[in-house]
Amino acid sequence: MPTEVKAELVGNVWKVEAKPGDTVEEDDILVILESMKMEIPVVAPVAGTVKEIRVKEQDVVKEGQVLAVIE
């Protein structure tokens, strides 16, 4: 079953980590958000193969939006 990776806050996409196909292990950065000055990391929640990743480098995020899916 598919793991969704959301936002935790509103911010700016600072860095793309990881791209699809690529096998990531728990905790694993995939994106890193810039809000406030800080970079705050955006890692993976399960170990697994990265399916999508629905933001690009500049993009706002919304708190709750979904950045990536693992499976």
Second form
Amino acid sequence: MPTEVKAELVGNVWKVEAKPGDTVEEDDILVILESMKMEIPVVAPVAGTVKEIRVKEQDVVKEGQVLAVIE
Amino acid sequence: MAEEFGARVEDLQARRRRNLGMGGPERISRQRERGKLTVRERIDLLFDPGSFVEFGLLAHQQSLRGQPVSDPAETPADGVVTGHGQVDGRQVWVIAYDFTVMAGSMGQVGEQFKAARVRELAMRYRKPIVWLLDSAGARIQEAAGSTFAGSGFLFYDQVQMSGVIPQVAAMLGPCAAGTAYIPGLADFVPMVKGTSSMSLGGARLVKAATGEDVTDHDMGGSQVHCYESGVGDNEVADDRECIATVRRFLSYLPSSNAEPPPLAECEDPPDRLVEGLEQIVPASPRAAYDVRKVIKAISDRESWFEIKPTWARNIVVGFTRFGGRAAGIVASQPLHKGGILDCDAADKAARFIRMCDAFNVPLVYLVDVPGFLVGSAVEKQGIIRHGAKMLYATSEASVPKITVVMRKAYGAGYFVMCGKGYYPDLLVAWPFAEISVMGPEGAVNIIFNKVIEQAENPEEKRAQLLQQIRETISPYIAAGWAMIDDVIDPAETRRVIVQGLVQAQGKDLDRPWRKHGNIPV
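Can you now output the form predicted in complex with its partner chain? The one shown was the form predicted on its own.
To see the whole picture, the full complex is given below, headed by that same chain.
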């Protein structure tokens, strides 16, 4: 079952910390957003393999937008 | 005569035994198969051993569609167990629905006489009230028809109780239809994962009314209410944990608004220096950390009790103790959404602040807030209206208020987190605190937009101006103006909070009379 990882709020993608194929544990950081001048880590909600990273650094993302998919 | 006397007493004992047997062995075993305890097991867990005093044990259903009911043995206690007992030695009243008797449905006897009696007496003596909810809702067979015109007192009573006595609605099973307003009006709503649910209409009613196919659990389980809607407070694993959580909640509150919260024994020295904060809080104001670690470090050991831990996680609220004194914590949570305030966070904080204020629990604000979220999405959600609730609650709170600015306190975030303008009893900052209308990066772009654009080397100019602004943001500037009371070593935080609570314990604000204000609900 793939799990979609979504943005909690509107912001910019500051850093992408994982790439497709990576094995991640629960709570590992996938992407760091920047919003309201804060670094907002987006973590893996489950352990698994990163299937997709759908954003790149500097992208603007909306609340609820899918940033990554974990399988 | 003695024979007659004995026979009558034996008859009484038989009636008691029958009603203590609830809905009978078969329905009790079905209750257990669902992973639930019986109503009487729950009451034993709620109260100190041997302290429960039952009212209305011998009650039973009286009529069905206007016809008298022939066999009282079918409906022991009319499906609701009521009375009082002691929680940590203090009187608490209970209304506990028994799912083994007519699915715990609310009948005329149970509601209009038994539950109403408990509500009346709890208010008469100013003692807390606990509902143990496991009920199919109103007993439609009894309630259908226009005698409905005489119902509804329950919620009116709850509103009268609000802010006078603590009200807890423990969700241990279904709670459908209008009865869902019991938790809706209560001060604390723990929900058992898997078995509890609440919704204004149960699944069958929803199907009939709108055609939607949904289960009670999917519509109103703890996953919905403790994570998405915020109607539930704390998700718990089972009945035992639920009732332990109720006892814990009550331990921080007085029996009524006329009393101070109970003092707990405290072996943790009030003047203990807090070690290891530098391992928890990063120096960069942009970086995330878990503020709950700070709360645990400064609180009396094992005293932190978080409320709504899984909803609007960008703000943390809950009870704790400092030197045995109960306090309500309102803390920014940089770990989630950077600690930015949005609509749900403001609602969560406002509701908690008002509960603390109603029951004389002092407030401690731990501030590390980049401000309110801005943009078109939150404006559509009404962020101004929701944010105003938090301004309102913080302004109105007349309990002791202590504010510790840990790192950022930007803009209206500083206001709602009890900045100077909100009359804290003590306002201190850590040495790297940044109190400002906004962060330096935001400020430089707005104030010097044109200067930067017109510069030969915009980036260099921007960096230079940024440094210039940074120099205007320092806790020593605020302290130099005496706008804040002190700058403290973070290690002194616990001691300073205890001192503040002691300093303000006699606080008694006199404000102009009004019927009530108009909080922007």
